[in-house]
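Next comes just one chain, in structure tokens: the form predicted alone.
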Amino acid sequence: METTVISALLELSDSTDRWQHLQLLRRGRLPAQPWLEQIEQGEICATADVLAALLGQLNRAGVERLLRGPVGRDPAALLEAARRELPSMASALEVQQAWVEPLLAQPPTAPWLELIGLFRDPRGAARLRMALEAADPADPAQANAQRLLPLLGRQRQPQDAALLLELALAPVPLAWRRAALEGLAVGLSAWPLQPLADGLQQLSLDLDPGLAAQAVDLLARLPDGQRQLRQLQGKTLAPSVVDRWRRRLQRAPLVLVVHGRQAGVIPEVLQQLAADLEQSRSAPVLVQALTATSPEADERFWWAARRAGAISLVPLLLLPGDHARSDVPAIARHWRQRAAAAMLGDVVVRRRPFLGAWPQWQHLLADLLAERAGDRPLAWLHHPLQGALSARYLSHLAAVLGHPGVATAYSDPQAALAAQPQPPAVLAPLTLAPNRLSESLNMGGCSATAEVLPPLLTLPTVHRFLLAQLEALP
């Protein structure tokens, strides 16, 4: 496009043609070079909308060229454009490669620090940290430095939690404290858990209701958030914060979907898990066997569902077989129909992933098997599965566990084990509760030649893990 045409289009700030051409530039449909040249020569003004369209279209040489000109001398318009555009594109590798090094070459003043803070880079994090440690919140002239606090949180460097917590709790201007708490919220999962929980507990009692309410919200998002929230019981909270705290404590009733035994019998270890879970959550927990009709839900269950606005369906299934792929969705539809019949059409039935798909579960299983097997050969046993999805899952699980899986018919596990080139010294049936496979292994002579691990839920480590994970569900 001719440079004179670009200049003419940009003279009218409300021109439809101007907007359309900036959109074409933003999408890479127009070359960035002519625009860059006219900015350098002062023929067009580098306004925020022009720079916003250019941000994602420049390579590193283009960025360096842009910053050597008027934009580098006065980055106000660039900062305005970056605040609007960069949060959605800063994670793109090509944008990082174009912008990070040129921005790091700029002086460590507030606008440039804010610009580099829109990216996630350890060098940028170090600059933000140094600037904030040297800043004086009591000095009105340094008020702009508070903008850097959420950006420091965005860097997700664990060592920065202490500074953010210190400022959130300190007797400094409220704007600084709110910005520090926002920084904690942005990088929440990166911070050391116990100091973070202690700090948020303290902030929940703050005299500023806004800070205290946000601290309660963040406590609820922690892995052990419900336990942390319960520790506020009996503490002096502002009335509005008490309401927020009560809403965060509301727990949806759970329906645990399990295999069950013949005629829908629920093994005792699963019943015990449900009882312990109901006590820890202070919300109803039902166990539904795949081999039986849905359990009866009493008034307490529906009252809890109405209060929480949801029912959580948790399939405690270890493999992506037909039960997980077909039966569980049908059970979820059934509970939606029951909720509608109970005049609770606004209650959401949340279907959680089956247990075997949880990465935390897979890693727990890997640690458990490694501990029990030591240097001995181990095989984990599962019922036969069909389909490409099941094959991919079994291959993935074998890689995570570091031991092979063996498809084993419940009626005759000996046949599958006899076909193994190296007889395993340890057998781990992949089952939560006692079933036909675990019983066949112990009754069929396997125990004489190999150690047979018990059903997983009978192990205290597994029970504690499931209790903690299910207790943390909203």
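Positions refer to the first chain, counted from 1. Quick caveat: nothing in here was measured; it's all calculated off a predicted structure. First, how it differs from the form predicted together with its partner chain.
- Treating the change between these two forms as two rigid bodies, the C-alpha atoms of Val172 and Ser204 are both best fitted by the same body's superposition.
- Treated as two rigid bodies, the chain between these two forms differs by a rotation of the smaller body against the larger of 123 degrees.
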Contents of the next structure:
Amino acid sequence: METTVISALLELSDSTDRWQHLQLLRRGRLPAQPWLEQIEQGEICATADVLAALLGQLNRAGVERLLRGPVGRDPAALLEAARRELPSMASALEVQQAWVEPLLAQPPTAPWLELIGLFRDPRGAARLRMALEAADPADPAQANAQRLLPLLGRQRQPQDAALLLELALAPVPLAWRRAALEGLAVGLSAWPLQPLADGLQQLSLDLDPGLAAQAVDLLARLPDGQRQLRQLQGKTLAPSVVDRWRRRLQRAPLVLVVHGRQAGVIPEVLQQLAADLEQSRSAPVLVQALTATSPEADERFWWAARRAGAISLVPLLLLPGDHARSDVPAIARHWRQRAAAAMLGDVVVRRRPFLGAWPQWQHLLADLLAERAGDRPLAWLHHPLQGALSARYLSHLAAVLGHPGVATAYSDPQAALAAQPQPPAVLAPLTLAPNRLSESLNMGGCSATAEVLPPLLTLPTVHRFLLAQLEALP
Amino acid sequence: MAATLSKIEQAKAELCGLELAPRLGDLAAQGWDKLDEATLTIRLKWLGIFFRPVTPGRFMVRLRLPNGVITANQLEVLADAVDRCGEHGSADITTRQNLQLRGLLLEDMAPLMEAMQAVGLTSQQSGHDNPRNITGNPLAGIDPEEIVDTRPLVEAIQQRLLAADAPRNLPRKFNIAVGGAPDSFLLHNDLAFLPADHNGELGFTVMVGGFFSAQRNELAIPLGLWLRADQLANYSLATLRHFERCGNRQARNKSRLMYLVDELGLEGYREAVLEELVALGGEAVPHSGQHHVNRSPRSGLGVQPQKQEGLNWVGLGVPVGRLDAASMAELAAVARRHGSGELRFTEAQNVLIVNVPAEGVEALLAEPLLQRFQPEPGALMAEAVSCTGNRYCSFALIPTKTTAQAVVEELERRLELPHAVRSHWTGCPNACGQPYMGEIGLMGAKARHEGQMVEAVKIFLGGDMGADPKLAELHDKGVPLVLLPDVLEELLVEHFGARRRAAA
Ligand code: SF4
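Here we have the form predicted alone; I need the corresponding form predicted together with its partner chain.
Let us now look at the entire complex, which starts with that chain.
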């Protein structure tokens, strides 16, 4: 009686009824036995949808019976059904007890290997391993075996990392390499760390950007992933992979401390630098004027800080004046307090030396001034500084730059210049962005007698330099 | 008694999935294959983590985005998570104004949950037998036709329902929505609050029992209660507490709220929930069920003036709601560049960029991203809604999203339409793509064609979300996919005023 109903329903032209009927079977609300008999007797066709509904409802005897019949002779539909259904039930004890032994009793050929590979079982893993070791990826007839690679990964047997890595790196067809890498991905936390990291680093340099990109993503997921990623710095990565690598580096948000203009207004060139940096670092960048209150940090800023475990404070100041010596430490203290108030756990505030102290900066400045001055006398202008430390810095800078510095009041540079024994032909105000000094030089008639260099950050070389240096900060 | 519990009920009763949150890192280290079936396929969904049998090892995370609101900062965090998955990563805008991310490894979960928390996002209880993402007017707060801003109400309901003392073991999933405009069609929800007056005061009338499934489809009906806005959260909690206690746990296909309403009778059900509400200190008054929702939903696409002088929203069509990491990051950047950094998702699986000053509209329209997500997509693409389909869902009978996109594109090449036509595509009778709400509904099926069993669709016609709502009815029980463009072309010409374009 029951069996008649089944065939009748399965023959229904309305596929919704068939679908619903199969859902009932799948949920154990119809007995599996009659279906098995019908399949055995060839009365219903064991299509993938029927088998998918039946898979989880059979005991071991039922599975053995199924495999003795037409399904065992041609397991294609079973494989299709198992690919869709088994993964979510393969960890259920009853399903394992029903299927593993009967599958192990089958020959170690392609469809059966894939079926046993859907279960996590050391004997199954051993079969997959043997089959893969013996496979020849160069033989197109064996292309199907590549499907076993992700399954081997899912077995999570540490010894298999070597095989998966070897295949991912080998000069074999791309599909094999990708499958091996996916095997590494789905078992990621099971593999011995060092060989895995080494292999992934190597793969990150691969000529295939797809493989390299996935390798970079996997490196980033390792426990010391950030260190591993940083080791790729300077290596030759494909352009699309470089972008990905940058995105994976968890860069600390930056706070650039600068001289603001009146009322704390940030000059345009500095804002532009911050915007460019934010893009290239894929991390928030704030600009803080020395004389203004700290800018608001949004949730994205704190998230990046927490992820990187740090905030970097970079004083874009060119001289070791009071600002660099006392205001910057106060600003750093302030950010520490804010980080503590935001309850960010272990976020540290890293304070970088002021820009004027960076040797690379001094050399860049020297090259730049040499190029602009040629044989003409040049003077670089700065506001007056007090104390022995500042005096030492100024004389060191004059030595590096090969030109004298002139201390001058910002509002009246003429007076200081007039006192010079030899009138300079080129004047270089030591400022990144337009300020009172650069403006009064241009307005006060100096430009009639000497060439006045523009604020440094408006020069493309300087913008590029700062972008590159700041981008490279962790 | 325990012996009679189904496998699912047993799993839920033994351990609440929320308890797994602090152990996510360990579970990942252990490997997902080691997880027991109940944890893998049931409990993790309490954290919004979905095992996908079709892509074993690559998980899905479903967010909660109350009222479909998301900020650029939040979207960027999610884009980053999807980006880490390379070619395996993608995201879908869902029919509940929500987002789900695909392709993630179990190792990604602990850091992702932490990153989400840092920007105020959660995926808590977004799947299985839980109150799902709560929807509201996608134009809330900016809508010139707004009756009431649904955002704070939706937010309050979510907070109440996710609190530690709220139910965590419902008999079945539960959909809640709040209406705030004349086009807030929400009758497909188990519980919908529609703006309504009582003695000249604006509040909400309660509608209950809407749902679609393989067995039964219902639009919500008036319960005959009216609530002040500040009562919605309490009322939702009262409903869930009652549902948790009294809902059907024996048969999952008879456990949605409407079955409970049937069982107790409308009046009996109302009394029971009222009792629960009063116990929570809440109040409700009898009501006729008359409300202010009287027309079908606007698409919200294109440039449209907000109620705030000088500001606009720009609605972009996202073909079948599918996003990738790059487009998510770009959407975030565009919203930040041209708007206030806020975005909204609609039930039609599209996205709105809000608070765009009039003078910034032109620059926004010139963004390269808008070649892909168009402000004025074709009349069919604009409102083509689709479920996941067989790329990721093992119930599916057809590849829904790719079919929908290909067929719609083909039809737009062939036809000109005088107005948008809403098509709802769903991969199987479970009806996640809400085929009964479409002017045209399409449901995955199998049919015989030239002697072979082939992929096909059933066609439903006549779904109406206007003043006189109606579910679509079966029109054709099996059109093979190969014939579908021709059959739909005919239908659109005959019933929807489409004109054939002159042959190129
Ligand atoms: S309707 Fe069917 S195919 Fe589509 S998502 Fe729901 S269960 Fe999957």
